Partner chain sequence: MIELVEYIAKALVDHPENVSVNQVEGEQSIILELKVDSEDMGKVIGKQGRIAKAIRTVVKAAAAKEGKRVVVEII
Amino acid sequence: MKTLEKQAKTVDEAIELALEELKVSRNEVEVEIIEEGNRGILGFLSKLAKVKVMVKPNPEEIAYNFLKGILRFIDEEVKISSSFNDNVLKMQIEVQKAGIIIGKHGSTLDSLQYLTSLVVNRNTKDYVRVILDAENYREKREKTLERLAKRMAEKVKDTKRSITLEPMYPNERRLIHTALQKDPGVTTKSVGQEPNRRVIISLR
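Let's have the structure for this sequence by itself, in the form predicted alone.
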């Protein structure tokens, strides 16, 4: 984290001097006031104000450098784009062999996302949610699971028998529950222990 200490007649002046030298805006830094500064007898300045200004880590830059360092071993021409809004960092990965990055049911992508989140949040006060994607896998998988949920729900209604789905990751199970929560004919619940936890769809 880049830091700079500055002195001036007032705290605000010291902060402005630091911002000017660091070439950043006020919302990009954290400020620690070391000395408030004060005036002595007859109003003469006896002690300058002193502050320490620290540039906040840039989540996009941290995540980009981390992923680039890992993925260059798979594809030296890897492209990573990102957007950062409301403490949500979305990153899109473009590689020739996307299947390797995604893994079975997105397992490798989820692992990369978890590791990137750890790195990004290591030195931040405000938690940043990291979402990684490759070839729009997340959206495609979500639609696939929604279709599966509705198809299995209809089968439960037709056969009057519960159906247990294959083991899924927590976020995928959540999609199944959400897809069917407004269906008046069925109910869902998760059973078992990770990593073999499954969703059961039953008649309501």
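For clarity, a rigid core is taken as the largest C-alpha set superposing within 1.5 Å between two forms. No experiment lies behind these values; they were computed from the predicted model shown. Positions refer to the first chain, counted from 1. First, how it differs from the form predicted together with its partner chain.
- Relative to the superposed rigid core, Ser25 undergoes a CA displacement smaller than 2 Å between these two forms.
- Shown in the overlay between these two forms, fitted on the rigid core, is a CA shift at Gly185 smaller than 2 Å.
Same protein, the form predicted together with its partner chain this time rather than the form predicted alone?
One chain, no partners, no other molecules: that is all that follows.
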């Protein structure tokens, strides 16, 4: 982490000086006040304020470098684009054969996302949520799960028997619950321990 110590008459002035020299804005740094400073009496006994300014690592950069470093082993020609808003980092991977990077039921994509999130959040104070996507897989999977939920709900109503779905990740289970929340005929709940937690759809 890039750090700089600065002295000035006041804390604010010292921070300003540091920001100017580092060429960053206030929200890109963390500030530690070493000395509050004191104006003294008529210039006597005055003490300078001293601050330590640290440039926060940029999550977008960390994530990009880490991902690029992994993906070069899988495919040389990957493009990664990203956007970072409100502590949510969205990344799109563009590649010729996205199948390898997505994996079965998105397992490889999820693993890459999890590892990236760990690396990004190593040094940050605020938790950054990382969402990784390739070929719009996430959106497609969402639609598939919604369709699956509706189909299974109909089956439950027809047969009057509960149905247990395959194990899913928390975000995918949430999708199933949400999709069937407004269905007056069925109720959903999750049972089992991670990573084998499953949704059960049953008659209300």
